[in-house]
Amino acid sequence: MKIVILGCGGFVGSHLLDRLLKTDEHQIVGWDPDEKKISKHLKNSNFTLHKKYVDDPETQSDLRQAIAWSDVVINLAAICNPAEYNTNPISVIRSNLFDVYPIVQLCVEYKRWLISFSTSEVYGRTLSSYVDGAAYDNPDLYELNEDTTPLIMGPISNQRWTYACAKQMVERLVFAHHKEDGLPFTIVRPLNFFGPRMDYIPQRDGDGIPRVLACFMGALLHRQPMQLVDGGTARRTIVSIYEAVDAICRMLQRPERANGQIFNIGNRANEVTMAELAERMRKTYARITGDASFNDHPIVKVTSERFYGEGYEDCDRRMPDTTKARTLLGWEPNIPLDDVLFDTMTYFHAEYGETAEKEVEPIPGE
């Protein structure tokens, strides 16, 4: 198979072509400024980097010239970082959005399977979270389906949702143009893909706020309180990127079943409150060093306009319906969410641990 990936040297990109180039069943192009990730695959003879953004103009003749030749086109690059949404909120847009839009116009054109990555944060709040008392007993307030599930989101002036409306905008149009067109499309709306090479660390290799396992960790490795923010109530699930990786290989492999389907990726068995995940992250690193006292780490509470800034707003539980995915699929995920994070700490701390603990003035609580 021929295989476009944009976004190939990120988390995602990175784990999946770590799978389809075990083999030489297929060839791929990518595109990702950053190869830092992918390196070992570099010299591949089935993989060609283009080690640009996908909106360079440079690149544009490039990119025509890989979708017409390949049989899928996969789009992974995003910015996907909670702390921009509300603090770069057009550049959010711009890249989730408007930049993306050139790429599946070109699928139209060349009649390409466009298998888009969307974010579970389309769903916004739960319809149990608007019901004044509402606990989590009755599943069709809170559980989310791919086709039937409402996409709520909050006011304009909570420009956190900015990422989720340019993502669901991206969505409307694949939809769209496969009614109008006839794109070949499938849709991923990812919970929580938890792995080796995740994110980056603050104060390490990388700036601002990043996603809550690498904050957390970050906090474990410098010694500092994890924050949880507004108290850590906000519920998710969390899917093992090996899991993750083994279904989008299963849409390639059913292209019949999976054209035309949005599906949720994620593992409904492991979920947890924030503050649930904090407590296990210690405990799970205590292990992982041999040192008792992170059992006791600190852990303190912030508030979102503290953490994140001002026109900040959480989801506050996303359990996915995940029956699409096991019937069109056969996909059904059972790596539990301790050895998950068992396996993502580990690689953590064998990457930052021993340079880890400097000198850094702890941020208090509230």
Contents of the next structure:
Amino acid sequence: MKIVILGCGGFVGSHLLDRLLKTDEHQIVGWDPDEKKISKHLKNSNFTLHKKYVDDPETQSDLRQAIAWSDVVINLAAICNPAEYNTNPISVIRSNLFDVYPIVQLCVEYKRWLISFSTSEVYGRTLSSYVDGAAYDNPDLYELNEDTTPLIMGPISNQRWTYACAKQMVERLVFAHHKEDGLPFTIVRPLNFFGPRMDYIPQRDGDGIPRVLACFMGALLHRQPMQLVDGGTARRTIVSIYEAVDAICRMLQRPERANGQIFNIGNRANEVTMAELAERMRKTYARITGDASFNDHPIVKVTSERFYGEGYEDCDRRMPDTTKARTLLGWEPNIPLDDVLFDTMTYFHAEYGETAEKEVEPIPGE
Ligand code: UDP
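Let's see the other form, the form predicted in complex with uridine-5'-diphosphate (UDP), since the form predicted alone is already up.
Let us now look at the entire complex, which starts with that chain.
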């Protein structure tokens, strides 16, 4: 297949390339300004990298040419760092909505299949978060179905929702072009993919606040407390990046089934509260390092305002209905959370473990 991958150098893109370039089956043209995570593929004759942002004016004619040449365009390019949603909202809206608009238009013009990476954040909060008592545990109120669940976001002043809102707008745009112009599309809503190369370790190779895995991992590596935002009661389901990439490959193999669909890609069996995740991660790290003191690694509570700044509001729970992925793609994830954590944390330990403690000052006042 001839595949264009935008944002191919990130966490998901790098794993997708690992998988797609295993054989000679595909020719891939990618865009990403950063090649660190994909350096091993740069000499592969089936892969061409344009080391540019997709909105760079100098790359527009190459982009047009590549989309015209392709069978499918996979868009992974995004600012998807939760700490930026409320602190850097204009860039978040621009990159996730306006920068994507021309790409959608090119796919419409050439009638190319667009696999558009969205986010499970488009669901926002669950209906169950607005009710008390037993109703909170009613699956009809918290399960997330791609085609029937309402998308519930907070007020405009809670700028956390800028990302979700921009992504939702792209979903609506893509769907509208499907209806009006016959644009072939598939929308992917990822639910907390975890694996090696995810994000970056704060205070080491990036600024700001990455997602929870990298935050907790950084805390363990640097022997700083793991911080539970607003008590750590939010729940997430965690899916292995390898199984998530397998879902994408199944879409590529079944275009007639994937076309016109939105898919939740997540693992229902791996649901944890953030407090449980911290607990499991410190135990896993004790196993990996053989240092039993990590079993009692400090865990502290912090308010979201202090951790993320003003305008943060959390998605309380994300339990995906994955019936469509199972019936249309034959996809069913089964790697247990402990295995996902062990594999992922072993990678981070190998990459950063040796030098981590020596180079970083402890957080003052925790
Ligand atoms: N979180 C936390 N401690 C951290 C980082 C994040 O308790 O050091 C919480 C965050 O408030 C949210 C959950 O972990 O409830 C998942 O956050 P993440 O940044 O991974 O992204 P999300 O799943 O919300 O897209």
